[in-house]
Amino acid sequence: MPSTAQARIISAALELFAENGVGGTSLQMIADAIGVTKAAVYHQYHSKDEIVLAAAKAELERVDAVVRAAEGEPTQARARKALVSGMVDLAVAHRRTVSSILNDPVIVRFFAEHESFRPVMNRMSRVLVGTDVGHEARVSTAMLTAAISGTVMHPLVAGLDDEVLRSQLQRLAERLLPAMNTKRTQSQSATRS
């Protein structure tokens, strides 16, 4: 759990990463954003890489909390609905930063290489499409999460207020779920034949 000072640094870094990308954000810019010296930032984190890692972990913890809440639901249908709702809420609440961060090559590499990311994504996939962990389930999960995170930053929705965006995105994302499961069921039936 980051300290208050570390949380301020992470928050400022996420905003700056969204504006400038990870590569275009310096430690000095982060220090300036929170009104401290660069030495004060170094006191909390010894390098920009450590800040990037902390920011990525903070995002992963938010996703993990949504997945955990969904896993606590009593039925698969309610778990899927809770997961989609939580993902939409998270994306809309962080709409300014979410897409930029998820599309930044440094963050993408972190998520691809970091061991704690895969189990969270596998659990998310299990909630969405059941126990199937094959290619189709992975792609389906990736498509849904990309659709949600990409939509909140799309220029066509930039002027929408959060509640309108949330309700529309929730409705449309839920419409994708039956198609994901129907396709999976058909694929499994064809394999058995």
The other form holds:
Protein chains: 2
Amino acid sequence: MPSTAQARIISAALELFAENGVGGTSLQMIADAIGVTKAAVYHQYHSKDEIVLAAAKAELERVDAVVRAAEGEPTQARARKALVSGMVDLAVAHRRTVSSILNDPVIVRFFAEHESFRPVMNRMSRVLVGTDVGHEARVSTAMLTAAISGTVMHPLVAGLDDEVLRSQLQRLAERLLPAMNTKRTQSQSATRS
Amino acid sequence: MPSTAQARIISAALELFAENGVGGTSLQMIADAIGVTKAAVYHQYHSKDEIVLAAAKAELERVDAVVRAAEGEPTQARARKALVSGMVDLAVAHRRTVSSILNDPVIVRFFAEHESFRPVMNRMSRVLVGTDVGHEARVSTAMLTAAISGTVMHPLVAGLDDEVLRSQLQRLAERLLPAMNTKRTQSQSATRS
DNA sequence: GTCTATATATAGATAGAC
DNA sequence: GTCTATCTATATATAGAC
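Provide the structure of the form predicted in complex with the DNA, given the form predicted alone shown above.
Complete assembly follows, chain above in first position.
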């Protein structure tokens, strides 16, 4: 839970990361963006890595909220629809930031190194493909997230209205969902920490 | 037409850009990677921007070759299949580099600023959706490229064999193709319940 | 084409006053 | 919580010898 001063830093950092990449963003830029000096920033976070970590966590929390909402749906079919819809809304609402940040090599490395990030992706995958861990399931999940986050910042859709983009994106995203073995719908309330 | 010395620089730069981002890659890193000094690198390219530009051009040339091959197909249906297939092959063959580079904010800005990059994307779009410039066509094209390039570097598919990834990716990518007005080539219907 | 050496700016980071 | 001042390392970039 970041303080207000920390929240301003994270917010500015996310914007700058999206525009310049993590490696291309300096603490001086962040400080300038919120109108303070570097030392003030260092008083909140002791290193650049800590800022990157906090920014990544803030982004992931948005995804976590969407996943949690989907997990609350009564059937898997509805859960999947809720997940796709929520992810599309999230991506459209943050066109410029979401994709560039999730794809930044530095952030990707953080996700790989810090284990606390993995559960969210696993839960998302479980909502989408259940307990199936086959090839198709994995590729489907990966493709769905990559497609949604990548499309919204594509130059070809830059001029599109949010509403139009959202509806088209949602319709296309659902085509990527793997076929459901509609037999059993997994209990959605279990296994959450 | 890069010299051999220039080609080595570009090759090393592409690897490093993928791993650290453009902003996180210094000329010293590039020089170290190919075993020369910074001054030797500067003798080939007068600035970091020139290296980024040359690297982006090299990547785009690979895409251009795929598009050109697709354009040579006799029918639009075959052209689209060839394009998807070629893009998938390209992405799988360069799992680590393709996506991180195409999504890097610095590269994206280069693509937007330098007009010479745009025609390739327009030709690709024309192969995929013909002269249609509607919303669905634009989102489809954007999503197809984002999905292919983004999936291959997703952690979820990191352990997958190239062959498996390629076949799954191709099958899923074809689901994103918009319906063709002329004749059906797939049993895949355009609208799903 | 590659080197040594160097100029200048800015990076990440810390100390200590207010 | 924010500042000034400062440290050290490294960034981009150039000059000129081999």
